[in-house]
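A single chain, nothing else alongside it, follows as structure tokens in the form predicted on its own.
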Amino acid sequence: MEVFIEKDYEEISRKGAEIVAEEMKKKPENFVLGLATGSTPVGLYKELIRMHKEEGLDFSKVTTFNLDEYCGLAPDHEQSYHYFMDENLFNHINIDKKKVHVPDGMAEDPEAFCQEYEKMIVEAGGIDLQVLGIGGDGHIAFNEPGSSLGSRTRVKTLTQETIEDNARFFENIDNVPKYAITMGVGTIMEARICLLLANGAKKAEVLAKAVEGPITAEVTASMMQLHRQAIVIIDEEAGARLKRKDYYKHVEKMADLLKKKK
């Protein structure tokens, strides 16, 4: 697992959208990348997006699988994650909007859906890089606390944790979602690379858990550590727990120094 700690969130948001445009231009034909919601990640799109219009990053050969939605509410809703990603990338870039995918909330069957959706990643030849965010109980995407570590995509409940957190995005508590249509944390493990952003003071205890603690089912974010290649890009207040952190540190610098004599 690298560990990058950068100064503040846009510094991470660049960072982390220079990754996903090194690795898009490492396969331009077929690169399959996969995508989070949340406040989290906005900065990385917005970079993107920049990247996009300034400097000619070409998303029309790119596929898409966005982690999750919400059982219930349409694409055109304004809290759906359709709706979401189309605000915060899609309609900003040159993406065939064919190749995107996002998981159906108005599934009539989604116990099928969710079977289909893993056999449309593997078809795309699987997910070369996945953006992550981390919640507050360190789950990723939205396989909640206790959700078995090699799980596939499948209809989940919401903790109460996760819908008072989601409450803000709606005018009350009462409209929030109560399951969702999420990847499983199996499917997530097998991208290739696992890109997961954190900022902010109120991350740094779990993150510390998902880090450098024991990997647990309680804290599914944890299950990073046995990836094969697995960025973690935070700031210095997320990354306050971290007892690694000077570590960290100097092999980014060292990193940096290597690239200089190159």
Given for the second form:
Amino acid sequence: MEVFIEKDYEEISRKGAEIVAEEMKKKPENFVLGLATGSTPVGLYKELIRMHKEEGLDFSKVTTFNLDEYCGLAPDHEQSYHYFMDENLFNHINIDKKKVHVPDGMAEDPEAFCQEYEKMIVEAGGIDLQVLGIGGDGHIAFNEPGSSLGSRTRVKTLTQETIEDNARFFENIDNVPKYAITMGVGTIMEARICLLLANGAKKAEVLAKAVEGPITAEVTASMMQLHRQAIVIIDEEAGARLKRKDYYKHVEKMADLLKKKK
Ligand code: F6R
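Moving on from the form predicted on its own, kindly provide the form predicted in complex with fructose -6-phosphate as a structure.
Now the complete complex, all chains and molecules, led by this one.
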């Protein structure tokens, strides 16, 4: 696992976007990008939009798969993850909407849809890079504590904590969806690169558990420790509880030195 500790949110967004753009350019014909919603990746998406507008970063051949979607919300519902992605990324870049995939919250047969979603990922060639955030309870996508570490795309019942967290976006708590379709931990682990971002003091404790604690279904993000190419980009606040903080910074400095020598 590579851990980068940056000054602030702006810096993690910039570094995250740089890595995404670099990987996209390696596979200009058929790059497959996994995306997350939530507040964390918004800055990264802003930076990708800037790179598209100012530097011509081309999304026309990129295929995307989002991690999750609420059950019962249509793509044009303001709180749906599909709507979020349109507003924060897709409407501002030259992506072919036919290549955009967000789980269908209105699927008549959600279980069958989940299997179909897995198939679509495989048919696209697998995910090259998956953007991830981390929940306050250590979840990735909607893989709440106790989720199987080998899980696939499926319908999950949301925890009370997540429902309460999300209540601020709805008129009242009764309107918050209780179920979601989410990629499984096993699905996420098959992405060639996992790029996890976190910022703010609120994430410090759980981030330390995910990066340096035991691998456990209680913190599904801890599975990143088993991934062959997991990149974690955090700000100083989110990194405050890491025991090996100084070592991660040293590794980054040494890698920079090596690059300069080349
Ligand atoms: C959203 C998702 C979630 C979020 C996590 C952190 O697609 O997969 O796991 O990444 O809940 O949310 P924020 O970024 O709002 O702190």
